[in-house]
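Shown next as structure tokens: one chain only, the form predicted alone.
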Amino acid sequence: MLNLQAKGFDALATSDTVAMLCTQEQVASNVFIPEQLHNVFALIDIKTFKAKPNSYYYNALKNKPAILLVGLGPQKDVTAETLRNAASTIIQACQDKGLTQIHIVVPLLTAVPDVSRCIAEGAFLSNYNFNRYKTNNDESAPLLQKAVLVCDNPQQLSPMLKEVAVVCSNTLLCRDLVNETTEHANPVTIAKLAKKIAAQHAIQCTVYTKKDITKMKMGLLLAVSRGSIYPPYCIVMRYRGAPSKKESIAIVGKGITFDTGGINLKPTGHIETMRTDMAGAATSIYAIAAVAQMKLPINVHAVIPLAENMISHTAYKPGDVFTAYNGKTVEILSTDAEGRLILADALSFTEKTIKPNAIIDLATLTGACIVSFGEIVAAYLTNDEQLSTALTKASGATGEKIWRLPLYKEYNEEMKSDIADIVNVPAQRNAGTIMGATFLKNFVEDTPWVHIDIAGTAWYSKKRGYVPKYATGFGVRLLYRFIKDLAL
């Protein structure tokens, strides 16, 4: 993990490489150059550097600090995301040049709040690779070991840097788990991991086994897992940050550790990455871990149903009817709409047993979400305006983009079954993301609830700024900020 520190400008005298983020206007006027580096800049010509976003200029002089300039573009266009992505460019440049430590001068940008935080987040989150299965690690560029933020008030940055390190390191661990193969990330191993993490961070953890799930009559979770050699589990993690209070919030994360589609088999081109269908579970685990590590004064539960959706002679089939935890019967029209089934049991269990004041679930639920928003935006649907406002605020702070879709009552008609209470997918496959949430709404009665579909945002087909190709860790920072805002 990256070692983040903050020091004053006197640290520039002993630094080997100094990175500076600058707008086009700052480069034109030279006003961004610290006094301690005037002698260095007197020896180099930066007039040709256009300071376009994510571009960089590198110059190394003998017996002088090397200078790395990173462009921010026009000052009027600079945002928090601009800074995070610029920090990613610093990390990329360090890898290109084989550098393992860097001093980063915090720029003066009054229009953007939390400049230091954004730079720290961008650096930490982009300093990542997943190469544990590479037999020749020389193929991977070395990660940055140390980043020092240089500013006027370094002592004031220490609490912020600690928080960034905790939240972002949990985001990277979330990426690791989602990137992991199903041989090492299945219901059995993830249940063990949850217990290990809970033990490290003063979190209570209960793992309900197949026997327990059968007694609790979680018929949907049992049905989905029937074709797999791995038994289902339901994990409940409890963090008591405000033990004197009854109020709490619950996170529910979909944990399908591999999704073949079942009898409705997924085709080539879609099935290869289905180990990622537990991204909601991974996010939930590491979000509550971050909350516990930062000792936020709030009570949080994470409920994680785990199953593998496989094909075998025991697998569930289209046309089957199963009874959910809350007693509702569900007709199966597609075995590839399995995530909502295990979430349904987990949601009703959470509401009836844990009785939180709010529930937020995350799931790689629908391909329709990717059709609508691509990999850039997560859809969310909710029955509560206050939760919507709070989630939108958290999204704005973290840069993890979300967009609200409607939950009109007219959609309920599409979910009715001729032989059971509801179907798991409507006959007409329209409005897929909305219909997935409409199904889930049947399993939340009175509790304020938000459903976030991270099907596109959990896994990138290419690198985008400070977010790498493949597992992104989307949602850990979003949930942490959302919960932190509620706690304060």
Ligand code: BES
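Predicted, not measured: the structure shown is a model, and the values here were computed from it. If you superpose the two forms and keep the largest set of C-alpha atoms that fall within 1.5 Å, you have the rigid core. Residue numbers count along the first chain shown, from 1. Compared with the form predicted in complex with the named molecule:
Residue 17 shows a C-alpha shift below 2 Å between the two forms [criterion: core-superposed Cα displacement of 2 Å].
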Second form
Amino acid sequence: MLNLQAKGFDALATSDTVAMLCTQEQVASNVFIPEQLHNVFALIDIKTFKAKPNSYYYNALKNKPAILLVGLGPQKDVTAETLRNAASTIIQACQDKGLTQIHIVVPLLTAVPDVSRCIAEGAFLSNYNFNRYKTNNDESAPLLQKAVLVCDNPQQLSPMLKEVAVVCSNTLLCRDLVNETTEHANPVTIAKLAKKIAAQHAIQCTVYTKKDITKMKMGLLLAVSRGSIYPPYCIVMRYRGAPSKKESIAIVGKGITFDTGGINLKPTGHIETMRTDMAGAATSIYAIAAVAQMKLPINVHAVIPLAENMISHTAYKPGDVFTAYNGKTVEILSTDAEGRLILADALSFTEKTIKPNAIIDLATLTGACIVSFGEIVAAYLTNDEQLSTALTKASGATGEKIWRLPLYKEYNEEMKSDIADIVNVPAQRNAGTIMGATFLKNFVEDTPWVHIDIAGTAWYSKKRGYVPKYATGFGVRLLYRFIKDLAL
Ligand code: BES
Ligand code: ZN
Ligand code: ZN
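What would the structure be for the form predicted in complex with the named molecule, rather than the form predicted alone?
Below is the whole assembly, all chains and molecules, this chain first.
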């Protein structure tokens, strides 16, 4: 993981590489060059560099700091995301040039808040690869070891840099877990991992086994897990950052470690990436870990139902009816709509036994979410305006984009079953993301609740700026920020 530091200009040595981020206007008028570097810039010609977003210029002089310029584009277009992505260009350039350390001058940009935080985040989050299955290490460029932010007030940055390192390292660990193969990321290993992480960060952790789940009558989680060699688990992690208060928030994360679709088997083209279906679980584990590591003064629970949705002679079948933890009966019309089933049991268990003040669930729930929003935006649906406002604010701060969909009661009609209380998928396959949330609504009675569908955002089919191809870690920073800003 990246070692993030801050230093003053006086600490720059002639052997350092100094990266600078500059807008088109700044480059045109040379105003971005700090006094301490005037002598270096006198020796180089940057006229050809137009500061286009994500373009860079590199010049290594003898006996002077090497200069790396990264473009930010026109000043009016510079946002927090521009800075995070520009920081990822710095990391890319360092990899191209084989550098393991970089000094980054914090640019003067009054229109964007938290400039140094955004640069630190972008650098930390783009300094990532998943190459543990490569036998030839030469194939991937080495990662950066150290990034030093250079500014006039280095001491003031240190609490922020610590927080960025904690939250972003948990985001990278979340990516690792989602990228990991099912041989190493299955209900058994994830339950063990949750215990290990809990022990490291003063989090209590209870792992409910198949026996407990049977006793507790979580009929839907049991049904989904039935075709797999792995038993189901339900993990409950508890972080008590405000021991004198009874208020708490609960995170619930979908933990399907592989989604074959079950008897409604997924076809080629849709099944290959389905180890991503535990991204909600991974996000929940690493978000609570980040909260605990930062010792935030708030009580947080993470409830994580884990199962593998397999096709086999023991698998549950279309037409079966099962009774949920809250007593409602569910007719299975598709064994591929399994996420909502395990979440249903986890949600009503959370509401009834933990009694939190708010529940936020994350799930790679519907392909329809990708149809609507692609990989850029997560859908969210909620029964509470305050939660909606708070989540939108957190999303604005972290750059993890979300968009609200409605939960009108008219949609409830579509979920009625002829033979049981509800079906798990409606007869007509319209409004898939809304129908998924409408199903879940049956398992939350009166607790403020948000459901976030991360089917598109959890897994990228290509690299985008500071977010790599495959597992993105979407939601760890969002949840952390949301929880930090909650006043319970
Ligand atoms: N895990 C999938 C949703 C998904 C699709 C996540 C693509 C990530 C990428 C979920 O369990 C699923 O299969 N949903 C079905 C629901 C349908 C049967 C109503 C879907 O989206 O097709
Ligand atoms: Zn499915
Ligand atoms: Zn699924």
